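Given next, in structure tokens, is a single chain: the form predicted on its own.
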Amino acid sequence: MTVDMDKIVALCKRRGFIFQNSEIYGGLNGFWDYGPLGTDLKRNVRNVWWEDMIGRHDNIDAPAGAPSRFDMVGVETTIIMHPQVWKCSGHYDLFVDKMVDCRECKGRFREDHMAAIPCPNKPSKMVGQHDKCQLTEPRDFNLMFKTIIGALGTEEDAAFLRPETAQGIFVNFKNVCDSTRVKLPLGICQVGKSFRNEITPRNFTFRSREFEQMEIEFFCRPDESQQWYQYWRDRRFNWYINLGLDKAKLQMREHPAEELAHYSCGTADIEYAFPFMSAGEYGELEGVAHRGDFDLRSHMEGKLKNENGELVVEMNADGQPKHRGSGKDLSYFDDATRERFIPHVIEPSAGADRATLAFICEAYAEDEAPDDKGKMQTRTLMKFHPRLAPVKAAVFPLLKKDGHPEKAKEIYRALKDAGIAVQYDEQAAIGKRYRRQDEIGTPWCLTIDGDTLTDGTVTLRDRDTLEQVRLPANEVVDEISRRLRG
């Protein structure tokens, strides 16, 4: 089946997954709002990531010779940090895209995206290919959002919305080690909002100016870092497959040397063939980067690398380093080996919004199913993995009388009390109710009918297979819970 992105976008709005930000005022480009179902879906993505990576992680497939266990802990840091953080991290100087303006259409474009952006003057051609295009020379555009702290509004009060969540973890590395009993290897994790002033946000929620990250900074011994890099590449790739993404639509792309970030010893992107991509093209879901000791060392010493990988220190007029580090010792002392060293870092950095979009695109399907009269009709359904589905089960009384609603509400409340996301629906024919739940991705529907009141059983209907089975009403909660556990 060829997935139509326009149909997916329409369904997202119709069923309350995703809305255009400030839509009644014409919208604001690069910003999106999540509706009731989208909020639940994205929250499930975050929660499943947290549960799998932090709450119940294990290292059964850890590199040979690795410790028998390792710690994974979480932090939550602020969106606005000390401005010196971004100078020492390199974002202040190096976090830029090349921007091109067109004097004819007044458009503004990223230089590396122009080949894929239709020219406003003639959509059949791309930017720069139209006869009337008058493009400026590329120039640097810093992607950080600037803001002001305090009342005066002077340049000394300038700060930035964070462009990534990673730096909040690095500057708290010593605090985490000192306040807990964790040892290396150690993963410190964070889920939170980041902001990038994208020049050309596009492709629905794929490239936005406000987005949410799910990041791990995994600190380890330098001589073990390459093994851990491979471990996290494999573990994160398999996470998407286990939650329903088609392996044939995924790829792991190792960056060539010329594409590596200035801090990177190696980076691999987990990429997905989104429906809005051309044939053979993929979009990044997650990057797994071997950052070496760049971040901790930079926050200690203030040394930076330029785009050529050379260490540079910009000097003030008084001859002092402009990008001075904190001067704090962020090294680690290994009690077992009696060694002190600066840990290397492996960073699996996933986008919660991009992951949610990928799961939406993968889930969208159309097939044929019988209606109430047995006639085959096209149905739209969202085949979400049950762990991600916004609604896990729906409860229907077949009739609005004869004790059906009372028994249905009893089962509905039992499911809610068990912490299972459930909906109750008694409006319209049973077939229409099934279709409503199929379209929002509910894995199972439970129907209460006349037999329920005589033999105590209900009908359990599966979203994907359409299989219907009878089971005792008093076993519904246990059966749904068992299915959710896989």
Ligand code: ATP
The other form holds:
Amino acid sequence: MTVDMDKIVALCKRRGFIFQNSEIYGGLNGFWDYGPLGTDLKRNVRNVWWEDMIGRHDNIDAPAGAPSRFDMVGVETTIIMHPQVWKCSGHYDLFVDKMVDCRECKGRFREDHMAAIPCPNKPSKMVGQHDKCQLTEPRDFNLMFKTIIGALGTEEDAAFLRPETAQGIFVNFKNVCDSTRVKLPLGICQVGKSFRNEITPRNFTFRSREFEQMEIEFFCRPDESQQWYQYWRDRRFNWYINLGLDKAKLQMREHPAEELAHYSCGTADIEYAFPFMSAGEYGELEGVAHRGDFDLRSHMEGKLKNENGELVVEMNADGQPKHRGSGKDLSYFDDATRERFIPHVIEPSAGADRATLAFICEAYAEDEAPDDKGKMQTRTLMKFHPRLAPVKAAVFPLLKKDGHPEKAKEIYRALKDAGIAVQYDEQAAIGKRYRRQDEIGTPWCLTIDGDTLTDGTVTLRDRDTLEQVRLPANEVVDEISRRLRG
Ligand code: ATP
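For comparison with the form predicted on its own, would you give the structure of this protein in the form predicted together with the named molecule?
Next comes the full complex, this chain leading.
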């Protein structure tokens, strides 16, 4: 089935997954709000990531495919950090996109995206392809949002909203090692908001100006870093497949040497064929990068770019580095080998909003299903993986009388008490209630009818197969919990 992005966007609005930010004021380009169901869906994406990376991580033995055992811990750091962080990380000098303006249509475009952006002039062509287009030379545009700390508001007080959560991890590497009993290999994880003043935000939430990242900085011995790089590429790729993304729509794109940052010995993007992309095109879900010792070393020593745009340590006349590092020793002492070294870092950096959007696009489906009179009708459903589905089960009394609602409410409350996201619905014909749940991706519906009151069983209906089975009402909580555990 070819998926129509307009239908997905419309469903997201209609059923309360995603809204345009500040919509009653005409919206703000590049900013999106999540409605009640979208909030639960995105929270599930975040929670499942956290559970799979940290909560369920076994740090006693090596997990399947891993070179050895390792630790995984979490941190939560602030959005605004010391301005020196961004100078030493390279973002202050180098976190730029090339921007091009058109004097004719007054549009502003990211140079490397122009070939895919339609020019507002008719007949429809891409930016720069009309004779009338008057494009300026590309200029550097720094993507960091600037703000001011304190009341005086001078340039001295300028600070930045973080464009990635990673730096909060690097600057706390020593704190984490000193305050816990973790040892290398060690992953430090963080989920949080990041901000980028994107020149051309587009494709729904795919490229937003405010978004959320789920990042791991994995610190290891330099001589083991290649093995860990392979491990994380494969593990993160499989994570998306296990949560329902179609393998045929996913690709691992290994960056060619000329695309790599000078400090990196490997970067692979995990990409998904979003429905808004043309055939053969993919959009990045996550980057897995081998970053060497670049980040920790930069925060020790300081950085500046030279005339070739390469980051080097440049000395001021007073013999100090221009972008001064912290001067703190961020090396690691390996008790087992009695060696001291600066750890190498593997960084799997995922976007929570992009992952959520991919799960939404993958879940959208239409098929034919019988209505209340047995007539086949087109049905829209969201085939979310049960771990991600915002609502796991819905409980319906067949009738609004004869003791059905009382029994249905009892089952609803038992599911609630077990911590399972459940809805109760007694409005409209049963077929209509099923459709409402199908459209928001509820995997299982439970119907209470006359038989429930005599033999104590209920009907459990599966969203995808439409299969209906009867089971004892007092086994519903166990059965749904078992199915959720997979
Ligand atoms: P792109 O090339 O698409 O701009 P990037 O390579 O700059 O992305 P990274 O810096 O590697 O992205 O960020 C890691 C992840 O954060 C991305 O894989 C993506 O999931 C997410 N991300 C980055 N920028 C945005 C954005 N503007 N909106 C939503 N998610 C984003």
